[in-house]
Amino acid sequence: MLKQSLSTAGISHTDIILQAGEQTKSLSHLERVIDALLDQKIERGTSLIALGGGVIGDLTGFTAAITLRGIDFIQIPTTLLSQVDSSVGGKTGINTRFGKNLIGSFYQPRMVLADITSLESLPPREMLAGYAEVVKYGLINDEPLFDWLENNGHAICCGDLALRQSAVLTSCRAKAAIVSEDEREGGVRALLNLGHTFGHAIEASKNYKGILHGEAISVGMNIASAISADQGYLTHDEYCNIEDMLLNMQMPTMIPKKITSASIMKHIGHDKKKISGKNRFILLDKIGNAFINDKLDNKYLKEISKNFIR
């Protein structure tokens, strides 16, 4: 249908096709995708269209970011977590063996367009996924959209495309009131990455396999929440509140099998929060109310990590 209507509308265009998968996120499809512009004698005016997911948005996005120094994206996201979160904010980027997204740019797309409609087509994991994020938005600065996704979130889920248009919308204008204040991320936009530092260091642990980027971000969520609690700032009232919540989506809340909590802590040792060697995890002293915490020493957060592995 995109192509249909290039065609129509005089646009001349070309596709490449990527796999779907954080693999995909790499350095040797980095260069696939940046010699195949090339062999086509893209100019400064060419324009790149990510049709696709996260993964699909990030890649493309950075190579709009890097070639011919620089060349207009637009977003077009068909999942609901690059609905709602990584198809907003110009955050672009591909991972390395030492981490995810440690390689990228902050570029802006010239338009996100997204269609509900476009995901009717995903898979319940998939819907799943996308909806993580659609909660943190809740746990960090916005308590009744919580309390509103824990009555709401299995319609969400299923195919209510009202509650589905409400819950992109609200999320969209979260990320963005963050992001227009914070864009390169030097203070507030931090607290977009409640629950991705453990869910990155998941997610490299696994190689980037068999494991979706929402459900790992799930169980970051889960821990952070917990530290939170460990440390004094939640109650433990309004962490069970948060982990039953999750586990009523049936989302995960645990480190997956076969995951040390070495893999775990050499990941978070590569951590993008860091600033001089200290690491900086996003808390909750409340349910709405993120905030950065750099008093969480290594010892600590291994223990940690090990009440969570199954």
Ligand SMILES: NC(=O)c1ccc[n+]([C@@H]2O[C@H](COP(=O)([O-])OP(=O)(O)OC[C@H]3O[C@@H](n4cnc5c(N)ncnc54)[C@H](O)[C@@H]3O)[C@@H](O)[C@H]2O)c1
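Numbering follows the first chain given and starts at 1. Note that the rigid core is defined as the largest set of C-alphas that superpose within 1.5 Å between two forms. In this text the structure is predicted, and so the values were computed from the model without any measurement. Compared with the form predicted together with the ligand:
Residue 154 is not among the residues whose C-alpha shifts by 2 Å or more between these two forms once the rigid core is aligned; its shift stays under 2 Å.
After superposition on the rigid core, the Cα atom of residue 165 is displaced by less than 2 Å between these two forms. Core-superposed comparison between these two forms: the C-alpha position of residue 206 differs by no less than 2 Å.
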Given for the second form:
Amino acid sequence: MLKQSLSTAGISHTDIILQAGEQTKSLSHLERVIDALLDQKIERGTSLIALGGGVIGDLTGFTAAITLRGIDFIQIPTTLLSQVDSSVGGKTGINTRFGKNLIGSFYQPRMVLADITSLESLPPREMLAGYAEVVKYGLINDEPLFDWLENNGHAICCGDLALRQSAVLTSCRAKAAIVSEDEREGGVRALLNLGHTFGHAIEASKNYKGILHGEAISVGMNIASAISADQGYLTHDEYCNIEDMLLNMQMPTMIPKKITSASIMKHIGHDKKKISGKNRFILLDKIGNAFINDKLDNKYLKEISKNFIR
Ligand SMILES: NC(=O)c1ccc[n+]([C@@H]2O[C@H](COP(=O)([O-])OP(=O)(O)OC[C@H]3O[C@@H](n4cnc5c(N)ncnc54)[C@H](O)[C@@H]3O)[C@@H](O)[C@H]2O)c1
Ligand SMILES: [Zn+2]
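Having seen the form predicted on its own, I'd like the form predicted together with the ligand now, please.
Complete assembly follows, chain above in first position.
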């Protein structure tokens, strides 16, 4: 359909099809895509269109950032996660054997075009994984959004188009507002990492297999909320509210079996958010207000993680 529309509009185009999966965000695929583009004799005025999920968006964005020293690109995200999160904000990149997203750049797309009807073919598990990032915006700075999601989460995930559109719009606005204040994550953008310290450690402990990013983030948000309550920032009732909302949507709240607290701590040790070796954690002091905390030591985090291993 995209190709047809481009042809109808008289825009010449060609496509490069890439395999689904995280392994596509690699140096070898980057090289393959750049070779294909140069082989087509692209010019500075050529634009790339990323049609797909976050994997395609991140790889295409990074390709656009470095090919011919930078060409325009457009995001057309087709997963809920990419519509509400990865297509907005300009983080682009690929993975290395040392970890995820370790090569990349901040490079903004010229346009993000999220067509929510493209989500109709998305498997429910992928839908729920994207939904975790929507919940995150509510927890970070939008309590009314959290309340609205408590009532409408099922309908959003089951395909109510009006509600889904509203969820995507609200999420994009929330992310755009934060990123325009702090594009390079010097301050407030770090709040978007709520749930991501434990989340990334869980993904890495499973070698990025058998768990989706949003599933790991759901567990991470539950743990961050539990820590917030344990540290006295969040009331116990509010924590229960958050856990109930995740459970009610059948989103994961516990670290998967076979992951050890030692493995979690090893990966938390590699967290990109660390500053001068200190853990930087995003906590909540209420539903709808996140803040950065650097006072949690490894011993405490290890004990907490044990409580969340099945
Ligand atoms: N740049 C950022 O700010 C940012 C933020 C969050 C996540 N990410 C990155 O995004 C990636 C995850 O993105 P994702 O969850 O979209 O995963 P993905 O791109 O791997 O897509 C998930 C699966 O859905 C399939 N798919 C895509 N659109 C579909 C559709 N409309 N119908 C049916 N199937 C469809 C894909 O082929 C794939 O199998 C990770 O690499 C993560 O690091 C980037
Ligand atoms: Zn995320």
